[in-house]
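Just the one chain here, the form predicted on its own, laid out as structure tokens.
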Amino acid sequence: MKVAIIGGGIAGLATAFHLQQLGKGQIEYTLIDNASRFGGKIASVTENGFVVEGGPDSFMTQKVAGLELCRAVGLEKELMGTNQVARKVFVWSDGRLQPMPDGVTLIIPTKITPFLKSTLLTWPGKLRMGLDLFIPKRKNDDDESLAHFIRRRLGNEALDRIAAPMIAGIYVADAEALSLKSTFPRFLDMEKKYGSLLGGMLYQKYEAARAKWKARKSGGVSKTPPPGFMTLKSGLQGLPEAIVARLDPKALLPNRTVTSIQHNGSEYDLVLSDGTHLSVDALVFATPAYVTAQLLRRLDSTLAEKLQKIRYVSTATVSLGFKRSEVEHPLSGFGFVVSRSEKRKLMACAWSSTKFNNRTPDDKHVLIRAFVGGANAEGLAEQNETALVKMVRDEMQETLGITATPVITKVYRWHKANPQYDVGHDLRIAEIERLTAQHSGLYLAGAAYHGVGVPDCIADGKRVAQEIVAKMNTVPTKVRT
């Protein structure tokens, strides 16, 4: 069986890897990408002892696909969790950095005393959050924006100072448009089951403590869970590099684009930019939805139209390394996010050398990464590099008091690279999948559909590989002449 995979980001790489593992030599795959290297937005560089991440700097371990793939490609000894010291996150609000209350899980406080003592929220704001315990749950099951949900349950202040900045840091999205169902279904489930977010979180915390007490009483030993987020010592790009090293070199086609696709009977005929012709039994798109739409337009204009409706926004990251002696700020935390009412030009700022060990040549240097653009400020990310760096340095001077000249500067610009899960995303994806299923041998994978994180994309690639192998095992092998 022959399979072409278009798109060499982590979803495409995961598809190829799992096809190779599950296909047991019966699948001949080809991985095509328009870049010179595979890995997509996972991009790391080590320069003068600084380890700089251009895209994601880690992955969530609660979603196991990332951890499992790292182990499968021999990277277990390279895994590294976030620094357990100085784990605090700050919010830029009221013109200053204020610590997020200890015990806030995503958006919901789980510890009463730190929450009550916090200066991040006013007393009216705290009391409004407490009303969540008494507000009746919504009766219908329609999707709603995250902003509408948080405003309804916890109030405007919680939205502005906790939810919106945290969400912007994860999804680079506008909370007013972001689908609750497709991004935080856990909140919806908690409202349904417990009637409130605060009540649900406290009950779950009680149940976890009770289970731990029972295990200790019975003499059982509970496994220590891995850190919530992990990365690789030499940078996250080590993951796509390790995958590529285990793939068939003859199957990898970098620096190429697909110029045309035709569906002839049970086969897909592809023409590449270098004149190569491929005839395959299955075709996997692991490209941004708008790229997939362009390539599928002649094959299925309705499917292409649906894919085109998935919005994308642009972002940029600017990493600056400094001499520690020239930075007065203690950087005692993982960084800060920005309250949406503050109108700053940064979405967030990660103190990379505090968040992870081994990110600078020695303890005499620090590394800071700024995030720019997103749903509400795309134009800032599209500036030329000189203007972008100046803007970030000005922002760091105002927020962190840093006036020093950086010893290293790295800019990564991600044009229309971040899919937006707008309200109704689940229905849109269901329709896209229904239309895709009408074309035998056609598959879609990647960040546009079931999750934007690294583990989500890996899991999506694995799912597609499993579906292809399952179909291959139920269809008689075709004899090629």
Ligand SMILES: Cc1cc2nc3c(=O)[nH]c(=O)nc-3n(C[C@H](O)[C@H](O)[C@H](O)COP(=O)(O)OP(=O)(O)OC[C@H]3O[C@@H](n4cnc5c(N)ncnc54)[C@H](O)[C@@H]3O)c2cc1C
Contents of the next structure:
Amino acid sequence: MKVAIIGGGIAGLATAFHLQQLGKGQIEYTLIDNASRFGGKIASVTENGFVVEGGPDSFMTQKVAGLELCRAVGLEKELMGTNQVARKVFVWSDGRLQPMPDGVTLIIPTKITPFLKSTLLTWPGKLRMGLDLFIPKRKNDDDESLAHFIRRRLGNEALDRIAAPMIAGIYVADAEALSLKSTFPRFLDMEKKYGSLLGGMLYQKYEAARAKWKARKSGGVSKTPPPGFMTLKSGLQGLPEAIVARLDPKALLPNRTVTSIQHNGSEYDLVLSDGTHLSVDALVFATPAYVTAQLLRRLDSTLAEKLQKIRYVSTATVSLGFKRSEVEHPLSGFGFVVSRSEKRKLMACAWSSTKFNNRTPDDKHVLIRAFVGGANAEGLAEQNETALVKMVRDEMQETLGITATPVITKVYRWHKANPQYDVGHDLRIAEIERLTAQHSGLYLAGAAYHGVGVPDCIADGKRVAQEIVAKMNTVPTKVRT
Ligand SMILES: Cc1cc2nc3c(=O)[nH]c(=O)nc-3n(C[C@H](O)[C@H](O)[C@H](O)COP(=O)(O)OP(=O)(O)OC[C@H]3O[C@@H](n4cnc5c(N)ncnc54)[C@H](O)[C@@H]3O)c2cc1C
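Go ahead and give the structure of the form predicted in complex with this ligand, now that the form predicted on its own is out.
Everything in the complex follows now, all chains and molecules, and the chain you saw is the first one.
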């Protein structure tokens, strides 16, 4: 069976890797990418001893696909968790950096005392959050925006100072448009099951502690879970590189794109930009949805139109390395996010050399990464490099007091890079999948569909590989004439 995968980001690479693993020599795959290297948004560089990430800097381990793939490609020893010391996240609010109260997991406080002592929220704001315990749960099951949900349950201040900035940092999205169902179904379930987010969180915490206590009492050893977020010592790009090293070199076609696709009976005939012709039984699109839309338009204009409707926004990351002695700020945390009402030009700022080890040549240097753009400030990410660096340095001066000249500057501009899971995303994807299923042998994978994180994209690539192999095993071998 022959398979072509268009797009060699982590989703396309995961598809190829799992086809190779599961296909047991019966699948001949080809991986096509228009860039000169595979990995897509995963891009790292090491310069003068600084390890700089252009795209993702780590992945969540609760979703196991990332960790599993790292292990499968021999990267176990390269894995590294976030630092266990100085784990604080700050919020730029009321014109200063204020620590996120200890125990806030994403949005919801799980520790009462630090929450009550926190200066991030006013007393009326805290009381409003407490009302969550008494507000009845919503009756209908319709999707709603994350902002609507948080405002409804926890109030405006919790939205402005905790939820919206955290969400902007993860989804680079506008909380007013972001689908709750497609991004945080866990919170929706919590409301349904416990009638309250605070109550649900506290109950789950109590249950976890009870399970641990029971295990200890019965002499069982509870396994230490891996750190919540992990990366690779020499940069996350090591993952696509390790996958590529395990794929068949003859199957990899970088620097090429697809100029025409025709569906002839049970086969897809492709012509590539270098004139190569390919005939395949299955075709996987692991490209951004708007690219897939362009490539598919002549094959199915309705499907193309639906794909085109998935919105993408632009972002940029600017990494600056400094001499430690020239930065007075202690950088004692993972970084900061910005409260919605502050209107800063930075979306977030990671103190990379505190968040991870191995990010600077030595402890006499620090590395800071600024995030710019996203749903509410796309234009800022589209500026030229010089303007971006100047803007970030001005922002760092105002927020962190840094006036020093950086010893290293790295800018990554990501044009239309982040898919937006707008309210109703689940219905849009269900329709896209219904239309896709009408074309035998056609598959879609990647960040546009079932999760934007690296583990989500890996899991999606694996799912597609499993579906192709399952189909190959049920369809009798084709007799070619
Ligand atoms: C700045 C930034 C920070 C992020 N941080 C994190 C993080 O810390 N943790 C996390 O889990 N996730 C993070 N993400 C999200 C995550 O990195 C992405 O969602 C994921 O890498 C997307 O993988 P993908 O394979 O779906 O798409 P992509 O990586 O976009 O891959 C698509 C591929 O298609 C290729 N392509 C495009 N057009 C064509 C064409 N016409 N023909 C052939 N090939 C084509 C591209 O070259 C690319 O290789 C971040 C994203 C960004 C932008």
